[in-house]
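Here you get one chain, nothing else, as structure tokens; it is the form predicted alone.
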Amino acid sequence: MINEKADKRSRKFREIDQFDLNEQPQYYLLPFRFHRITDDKEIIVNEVGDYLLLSNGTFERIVKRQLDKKKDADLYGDLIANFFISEEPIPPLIDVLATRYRTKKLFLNYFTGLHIFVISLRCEHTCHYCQVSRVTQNKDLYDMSIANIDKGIDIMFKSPNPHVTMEFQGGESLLAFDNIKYAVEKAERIAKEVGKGLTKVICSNLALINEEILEYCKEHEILISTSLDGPQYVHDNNRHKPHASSYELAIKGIELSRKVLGHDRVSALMTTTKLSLDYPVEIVDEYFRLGFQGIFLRNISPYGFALRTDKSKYETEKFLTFYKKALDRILEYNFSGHYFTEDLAKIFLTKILTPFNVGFVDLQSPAGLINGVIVFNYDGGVYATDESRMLAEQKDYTFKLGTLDDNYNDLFFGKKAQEIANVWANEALSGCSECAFQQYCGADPVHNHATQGDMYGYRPNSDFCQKNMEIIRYLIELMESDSRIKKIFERWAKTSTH
């Protein structure tokens, strides 16, 4: 029963002279987020990803107002240069603020980029942890038609992007080449016409390319991107070829490719399997033999067939225990004059270290799907990702956005893309809203459906939290704790901006 006398102090208003309404504050505090990033500092991020590490307690001394200006004279000097309070209700600098926010937000201005056409979903490896089913006969039922790559390309030079991407994915992507030819060179009589950049990338295991296919790519300037997992005993044990070794495949793919079109033409991604969890060193220790200039360290993806076996699943903590071994190599070869990245920490560096973004769809807000890739599938499907054209593959059609056959705004801005928005913005998810992490960090409703779901998610379960906020914390912890390695990631950052 509630206490009546309880109940109406509680409402009642107090006087006037209870307020003192001509005090006021020392400073005012501007939109700024906290987390606890070691046993004895914490840290706070500002709305445009400018951060200060404090000694724990400062937070809550800033909060309350509890900080002397001259007493506190360099704090209280940074937080007003870093945009953390203000002296005045409005900053006499809030347009500088302002044009900082939106150089941040810059990646919204241009649209979708990436285009992705998956041009036939036929392949002759059977890699445990692929993430779509594959099919190895059937060309007409399982290769992109001519009708199909028409209305893509239509529909790519209809976004407002003044320099796109079209990038042949698979299956095995090679197996349908000459429908890449004839995609190419349909989309570069176009892009002449209208007046677009277009850059063309092809995704391939390379075990079928050969000297005639790369003459080509070097007479049309295509890209080159194939998988590498690390060493042969782990590659090939992840990306398995009957009859024989995809890893002996791939590297004289690589080298071929490298001489045909240039070493920096050639680019190689790996996936982190059960199997790898065990040689962090070695992987990245490959990775540098063969001449690459960095290596992402990048965990399963947790949609199609990709989990299905037990030799792709593992806990988070897994990942960043191996994580933080492969990057810890890392720096070691950075300590010793060589220039080697790690992209995932180069991505959040650029975030934490640069008044840019990266146009890294997995960690945008608002997220990149639809904003910055689409997807063509080989059956006329249009995807808001391919993470969601892998989840079709298992008949959830959640982000399917419509077919080829749909006209444009239909697509980009019809009633699935509208309710694809309203989650897609980390700002405005709870858990994200409030996170210290947050400018770093994006949204990613694809995953949160496929791990939690549905498409809003839950943060405290999260495995995309769980390892974004964990990394991010990490590399701040090492950059503050040793000099040397804040230059290193200077350095990376920087180069990433060019």
Contents of the next structure:
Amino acid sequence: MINEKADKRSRKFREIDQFDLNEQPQYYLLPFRFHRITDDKEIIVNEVGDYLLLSNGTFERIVKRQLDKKKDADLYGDLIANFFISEEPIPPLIDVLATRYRTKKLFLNYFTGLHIFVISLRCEHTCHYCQVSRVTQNKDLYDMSIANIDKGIDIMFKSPNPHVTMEFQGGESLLAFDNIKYAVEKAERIAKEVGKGLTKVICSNLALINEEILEYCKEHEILISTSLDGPQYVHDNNRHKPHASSYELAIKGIELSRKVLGHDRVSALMTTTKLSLDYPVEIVDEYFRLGFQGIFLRNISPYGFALRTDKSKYETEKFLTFYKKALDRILEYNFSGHYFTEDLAKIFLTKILTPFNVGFVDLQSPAGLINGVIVFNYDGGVYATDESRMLAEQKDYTFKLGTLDDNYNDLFFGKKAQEIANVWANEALSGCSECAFQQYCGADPVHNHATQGDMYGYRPNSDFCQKNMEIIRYLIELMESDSRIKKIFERWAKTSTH
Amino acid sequence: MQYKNEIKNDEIIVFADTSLYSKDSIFKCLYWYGDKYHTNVSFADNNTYRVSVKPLSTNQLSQEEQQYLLLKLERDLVDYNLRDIVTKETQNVRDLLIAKAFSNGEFDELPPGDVSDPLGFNINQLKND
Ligand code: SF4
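Could you output the structure for the form predicted together with the partner chain, given that the previous block was the form predicted alone?
Then the entire complex follows, led off by the chain already shown.
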């Protein structure tokens, strides 16, 4: 008996049904993650942050190989083109994808850029939420010594980063303006010698600013960063200055600084407090009225809160309501033709909509602490972040890397840095490892420690997670439901990459 | 044996076939319930996981909320199982991708064969001549 099958197999040409005409395509999955955006929409995000918004159930069909190459031709094409699936086990363009991944992690190339000098802990304000104020008079005890400034500058220039930023903070930094001058001039000299770029920033409440100081700033190209919490009734309530209005001084200071230095050399940051939560629209309006190009709606400070209680979760929910109302207002300005951004959204949107990343300390993985920022405290202590030295004011030295007397390697690569490094990549954290927003979000061991008692953190009741997850979800929901918003968001993202 | 998902004494109980659901996916799913619920995984029999969540005493639920929670747990288990399939199937490509991204070219493929000019001279040999 002739074995027909065997016979056919031996022929030069195979039967037509041997070729790939299967309606059910054979494809391989590439790494990506999934999240539900709304009741009827879900999202998948690949390893370099590209996303596809899909109708419910599509993710399951993709994974179960239930796509129909003909009927789902568009979707199938999108999935292939955007590196979600591949028809070969290793996609032929994997090197392109690898280059894109590298671009997303480019911030690691440069290492520490921002060097914060806590030039004085003294302050003439008595803000109720501030842990570091209220030590006023004693210069010797609470100002950074010249010897420590020298050591800090020395360490700063050991950074492999070709461009370093020196930021003076307080207390109120202008109380130690002579020391700032000394530091600026010394750093400028060295920067010139070693050929590094140097940016200088003074953070101040501006109560003490005057023309003489500003002329100096102008001559030395120093930027000014100040605090403005919103309209007068919010700002003055948050920031208490005996016998004066902190708000009036800040506004006067901003105007004078702009006049001498130029409009865009002065920026303002707000701190959200419980009181602020009732005034989202008024706070946005205040920033708009003063001619700023945007506002950074920062989360209410967690320091002092104990998490694992419903209280903080409630606070985060309130913050999210506040955030959405404020964002609505900001969008209204944009609808009427103004360019006015929300800067937290801008950071997320740059990650979502462009091939680039943003070197923002709290939203990086590996985290920005040490990699991006380091803090030299007034007393010579070296800390991983600004929040770390605030913890130290409460006698918690978990994130103290050493002192200015230690050598560079021990500070930046020593035991403490290694301990932190174990938990600074969200790719390797429970909860985050499977989260679709992993590429947009980051890791914040200091925040985890401050709010949850350990650096690793516990995502289900982390306010950091709750906030980021909801804001990212909301931004995607907004732009996918309104093409006008998508255009605005694309513009915000684009301008932040220039 | 057939088991039915149920709510019993405030406990939400879901059964999952061990040949369909991975253990990893079940734990990854339950991770997100740990702040408000007691969570438990055990075997109902050799082929079935018994997965349960029970509200902490501080978190009492109405009947309606319990029904919703049952639905949510069922759905989350499916979601996490699918996620786990993607993670495991793509682990090698992901490792390769990251290795390539940070390798400075070490993992890039060279064209096969010796480096030679189009006329067939062996460049390495020429250099040595
Ligand atoms: S913190 Fe939350 S939102 Fe951010 S990556 Fe982790 S799980 Fe996702």
